[in-house]
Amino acid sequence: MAMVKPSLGNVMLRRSVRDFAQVLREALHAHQADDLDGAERLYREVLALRAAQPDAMHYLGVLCHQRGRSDEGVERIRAALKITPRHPDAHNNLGNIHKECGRPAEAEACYRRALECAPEHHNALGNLAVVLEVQERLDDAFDAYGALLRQAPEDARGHYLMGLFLRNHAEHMEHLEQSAECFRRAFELDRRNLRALEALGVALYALKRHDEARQVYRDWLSREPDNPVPRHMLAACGGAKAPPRAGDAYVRELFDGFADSFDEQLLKNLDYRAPQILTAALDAVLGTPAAALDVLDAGCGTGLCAPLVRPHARRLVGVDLSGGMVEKARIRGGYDVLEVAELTGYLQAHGDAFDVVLSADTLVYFGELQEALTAAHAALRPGGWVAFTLEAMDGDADRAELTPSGRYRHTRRYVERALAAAGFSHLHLAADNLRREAGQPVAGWVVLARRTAPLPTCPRGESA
């Protein structure tokens, strides 16, 4: 006998009498499972059943931000807070949206309201410390990190954040020693926090405790032999042969894990300037912006270059190996197209497609530049410009080396030779500081070069 299917009328009747609390539980479960389509549909069903349900409004606001509709997200959470004004999680999440949209003062106000409602809200206190640091109020930030550790001494995130703060603003070796201990404690408290373990290795190497740094990565690799991060970092510390470039698996693992905190970590490292100085150098050769160029942001990350280069772009394409970073770029907006792909392969597949290829702090993960630059030359139209940043290596040699940070640095001669071999001309290479790390400036190269346009062909019978 054939199965009798419920009629649409029966389904709608059942839906209309459903308990909104059950639908909300289903929505939260879908949201936690990253089923954003299902979660949004269910949150809206809750609001159809009970129009002013504040939890559905709050979490739908969070979801809207995740989907790149941050303004809508802000309005939904504000509406929820009109109904439940002393909801600390809602204040904290509203602060997170402001923080991720580059509005630290607004974020600070939200975190302070969360703490007024719940003084022991550890996430809000940690987030407050972060935005104070972003605003370069370092004494206030240090006090907030300290308060977090006193309130929650077993909170791994608090130890990790304090370690980053001490490392980023180190004024002497004692600060680096303290940061290493914070990273060690963070990993002891949360064995899933592999970023703390990586940071511990980097801190130990900076303290010239090279054998200890290598042992951190060896131990990690013995537990996870297929993990590309300790394998790459062991090579960076001189414990294995350096690869010609960072492997795709390492880059993807690194930046997918870093996506949620990438902007705040870079921007609070003080003076992260690669996007600004690179696009300023481009402005000098491109002239007055006319929104007339096809531009590729190669290694777009979270999209920090998009608002800076957008005035020149008729079409702005972003590509990155990390899907997590691309999702953050999608939220920031400004791109016409965003794709997840390996940089060199993408360039090779798009010949004569772009007028500008820029790459801020992406080629620092390439030791050997030749293949990527040759692909960039082919992806450019005649007369087009490639623009990128690298970490600088002193000396007259033609060489590149992998550093304990996991990134490569290059000499001027190496860069000039690689560009010439790829077919570029009109080289502009300037020294500048890209960021600060462990309290010290990171020296870099800001590089521009051009794919030369062919000379016009003379009509037959005429001389040039």
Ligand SMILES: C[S@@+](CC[C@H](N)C(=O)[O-])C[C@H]1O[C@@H](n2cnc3c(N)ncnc32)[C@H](O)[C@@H]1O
Given for the second form:
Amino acid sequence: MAMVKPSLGNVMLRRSVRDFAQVLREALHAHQADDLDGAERLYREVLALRAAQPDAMHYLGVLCHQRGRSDEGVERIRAALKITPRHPDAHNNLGNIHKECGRPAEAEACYRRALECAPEHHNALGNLAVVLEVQERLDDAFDAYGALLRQAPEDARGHYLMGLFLRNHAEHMEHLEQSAECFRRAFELDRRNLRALEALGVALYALKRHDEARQVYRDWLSREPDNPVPRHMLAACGGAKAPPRAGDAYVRELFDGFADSFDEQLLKNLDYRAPQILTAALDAVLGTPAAALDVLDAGCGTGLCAPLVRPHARRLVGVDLSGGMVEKARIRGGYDVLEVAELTGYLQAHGDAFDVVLSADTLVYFGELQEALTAAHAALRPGGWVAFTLEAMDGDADRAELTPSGRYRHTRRYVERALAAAGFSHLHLAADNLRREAGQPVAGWVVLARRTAPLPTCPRGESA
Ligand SMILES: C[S@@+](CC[C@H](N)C(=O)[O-])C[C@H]1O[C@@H](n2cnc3c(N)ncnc32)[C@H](O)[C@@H]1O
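Alright, leaving the form predicted on its own aside, put up the form predicted in complex with the ligand.
Expanding to the full complex; the earlier chain stays at the top.
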């Protein structure tokens, strides 16, 4: 994660007080090993021995945020900073909590304080650049990314972030060329940064350097024959047969690695609007929210749909294949139940259980929609609504295809046929832009359909 992990080197241990020092060491080890229960118990033990021990307060604050108690996390780090006001990691971690809770201006102030304390704090400088970008202060963000690269030319994250910035805000092909070079450099500097390699392949394809893009994935596959990401992306570039939907292992790998930066990358930089557009379309057919419906968010991700659909829900369930994304949704809150599961199987196992099944930007990982839509139909009660977004493919054909982004797109006719075959009626299908990619809008479909109700009631806005 973007947090500065607890590090024994950051902690000033007083050797004369062996017991407290030992417990703190154990707490930090447990935290580093992601044993959050053990770490929390041990930090509390330290604080019982030394009520104002700033490292225990700071890292317990980080841990509280990781466990979904962000307000408590902020309070604890603030209290630690009262004792050690020039601790750059504490300012940086406080900034990260604000950033992840959607408060970029507060986060910016924290990163600036971290940099006052330690001007060479690369992590804080990269984070500052990200929140400036999130606030659409693009010139300032570009300067901050540039400063990071000058300050730390061997920092792989800096090159990767600059590559994303150039790609997200590309106005010319030259920007895409530069972003590809940044991704290439990021991977050269850190061979574990497979996200940079994937981004390089996507950028090369966008530059119409198709053979080079396929070669990136082939080389990657030859090094890691079991890795689902190059396998899927090679198919996406036309170098292998496309699967009917993205494999579970690919989705898990992709989104577990993406979970920390998903909101800031999509929501702010790419004008990601699928949750807003989809829930607005649902509002139109459901009418005034009465908190009376059982709602499933299928492919809930970090939970961006939760606050938007919650007013309609008596019970809101979120399901996603990626444990990393579900963890973020847990921190965001708003769900009654969250499960790590494949959505088709989950729907098949929950017949007649929901009044609404919504799925924002998730069925774009499905080429073949029939099985999932049939399962959604069976999971809905009569009269219930399915609502989802897809990427749009032009033309009159009945077709779906895997695109070089790794996502699928569908024609209108394909969607209409699949919904009808699954048993749905009352189809609403509207074209809209779902996000921006490489500086261009991504065209999509916003789709609603109904499991036929036995009663002849006709909600507002519905068309046959
Ligand atoms: C682009 S994200 C969208 C998340 C969320 N709906 C939103 O709009 O912010 C797509 C999500 O779908 C999930 N996903 C993709 N295929 C899935 C499947 N077959 N079953 C469950 N989740 C899936 C991914 O793990 C990821 O979290």
